[in-house]
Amino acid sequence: MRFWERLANVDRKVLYLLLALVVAVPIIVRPKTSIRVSEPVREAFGAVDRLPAGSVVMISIDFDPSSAPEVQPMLVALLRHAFKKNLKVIVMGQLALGLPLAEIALDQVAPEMGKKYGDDYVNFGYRPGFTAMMVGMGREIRDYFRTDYRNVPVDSFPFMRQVHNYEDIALLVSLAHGGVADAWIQYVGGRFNQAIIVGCTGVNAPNLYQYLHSGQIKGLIGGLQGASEYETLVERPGSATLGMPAQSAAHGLIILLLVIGNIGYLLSRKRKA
């Protein structure tokens, strides 16, 4: 009995150290893992994959560095997929702190896929306005983005001369960590019948299944697991696939500690009785 009680009262510093080791070892060793692709992620992949070459995809960066470990791998995998399909990509965002993350991903993926700024993709950057801007772009994108983030006129980019509103955008992708994805679905999907897929943090994904099941979004990528599934589909394992063993090991350790703690608690209560 004392053995279980001692386990239940281990110093928390030991537990933090143990958790750090459990996370670090899989990242260093890099064990091979098998990723099973879920249907929501497969649907998101299919929505991009079915677009004909030259179609325009708008990716809204609706997350910031606090959610980057989960959502940034989605952005990288989506860009690889879109550029492989020769789609035209517009990047913009509802969170100013998220736009530098878009530049990091574009600087990484565009050169390796042989894509050129202005010909294959543009970055509008951030503009304030949130839902007013979402609705307003249904009439004319230039009402909010006359220039890109470098202050270059939008019409100086050849493919943008044909893009004016949602009728010219084949697919909208919201990569979000909060309620921004809900706004895109309600204000743009509902009003303009815009096809939308969403990538989000794991904690937000359950709130978005209602939109997936009702057909209001074409696919859903949830958390690090979802990002690793998309990386599997584009056949380019990245940081999400690398992080899955560490995440699984950490979850396993937490469950084990909860079981030990509860057993110790129940035995101590029985002893006192």
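Residue numbers count along the first chain shown, from 1. Worth saying up front: this structure is predicted, and the values here are computed from it rather than measured. Only the largest set of C-alpha atoms that superpose within 1.5 Å between the two forms is called the rigid core. What changes on going to the form predicted in complex with the partner chain:
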Second form
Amino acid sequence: MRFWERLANVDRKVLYLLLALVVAVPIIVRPKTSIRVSEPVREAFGAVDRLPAGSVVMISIDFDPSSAPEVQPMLVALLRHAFKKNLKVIVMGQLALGLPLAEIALDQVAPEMGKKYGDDYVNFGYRPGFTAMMVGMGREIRDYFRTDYRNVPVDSFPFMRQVHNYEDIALLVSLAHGGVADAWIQYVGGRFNQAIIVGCTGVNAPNLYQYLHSGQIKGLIGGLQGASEYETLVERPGSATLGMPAQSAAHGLIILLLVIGNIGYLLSRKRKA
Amino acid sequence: MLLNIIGTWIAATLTLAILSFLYRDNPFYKVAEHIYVGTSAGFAVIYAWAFDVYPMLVDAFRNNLAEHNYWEAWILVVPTILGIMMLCRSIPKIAWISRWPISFTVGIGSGLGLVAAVQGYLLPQISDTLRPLITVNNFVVYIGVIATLFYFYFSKEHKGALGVLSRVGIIFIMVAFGASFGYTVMARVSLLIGRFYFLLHDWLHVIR
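Got the form predicted on its own; any chance of the form predicted in complex with the partner chain too?
Up next: the whole complex, starting with the chain shown before.
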């Protein structure tokens, strides 16, 4: 009995060390794991996959470095998928701190897919305004983005000459770590019937399933798990796929510790009674 | 190349400094925390000035004047004044001036939000809830929604049938919280994995 109680009262620093070990070892050893693709991610993939070549996809970078480990792999995988399908990509965002992450991903993916800035993709950068801007872009994108983030006029990009508002955007992708995805769905999806898919952090995912079930979004990529599933679908494993064994090991440890802690608690309560 | 190496070493040092909080609160952690907050704020200010205020206000004003678009140039004075009024918030004696631009912002937010809440949230969610009772899932949705709503009905004491319903509502709420907590744990572990990946891959080159 004392054994369980001792285990239940073990110093938290030991638990941190254990967690560090179970996270680090799988990253180094890289055990092979099979990733089962969930329906929400498959739907998100399908929404991109069904678009005809030349369609315009707008990716909104609504996350910043604090959630990059989860959302950045989604951005990389989505860009690979969009470029493979020869879609035109517009990148913009609602968080100033997130836009450099878009540049990192574009600099990584565009050269390997043979895509050229201005011909195949543009980066508008960040503009303030949030919901007012979201609604305003339904009339004319140029009211908010006359130039890209390098101060080059939008109309100097050939494919942008035909893009004026949401009617010209086949799919909107919000990669979000907060309530921005909700705003895109409510303000743009509701008002303009814009097709939307969302990639979000694990914390946000449960709140977004309601939109998926109601058909307000066409797909949902939730957390590192979702990112790894998308990487599986685009057949290019990346950092998310690499992190999944560590994720599973950490979850296993947490469940084990929860069980041990509860047994210890129940036994000590029984003893006191 | 050299700058990349220096950057990686700084990032790795700051990561370890932040993780040192797990042992206990210490000066390394505090320094890293302050650097993070300061850098983020500094970056946001520079970004807002260089990519928004300067091109959209200063440049736009100059360009419009040069093209003789006087109306489009001088209208920019209005957001400039509102922006300056907003900054008055930091001076206690004239902080009340900031209420004007705040009220303007709140007005826009409410106006837009009202339509979005009804059109983009309430109506689609209600219509999705009202499903035909032909599957077990739909039946569970009905029970969950009704029971949870009854739990939040506080005008009557939760006794008898109302008590039973509200207890069922608590179960549904707890299941929702559980799912949310599970995802939160996953998210936090993901962030830890991200940092470990950075330390082992970018810094120590243990993995390739």
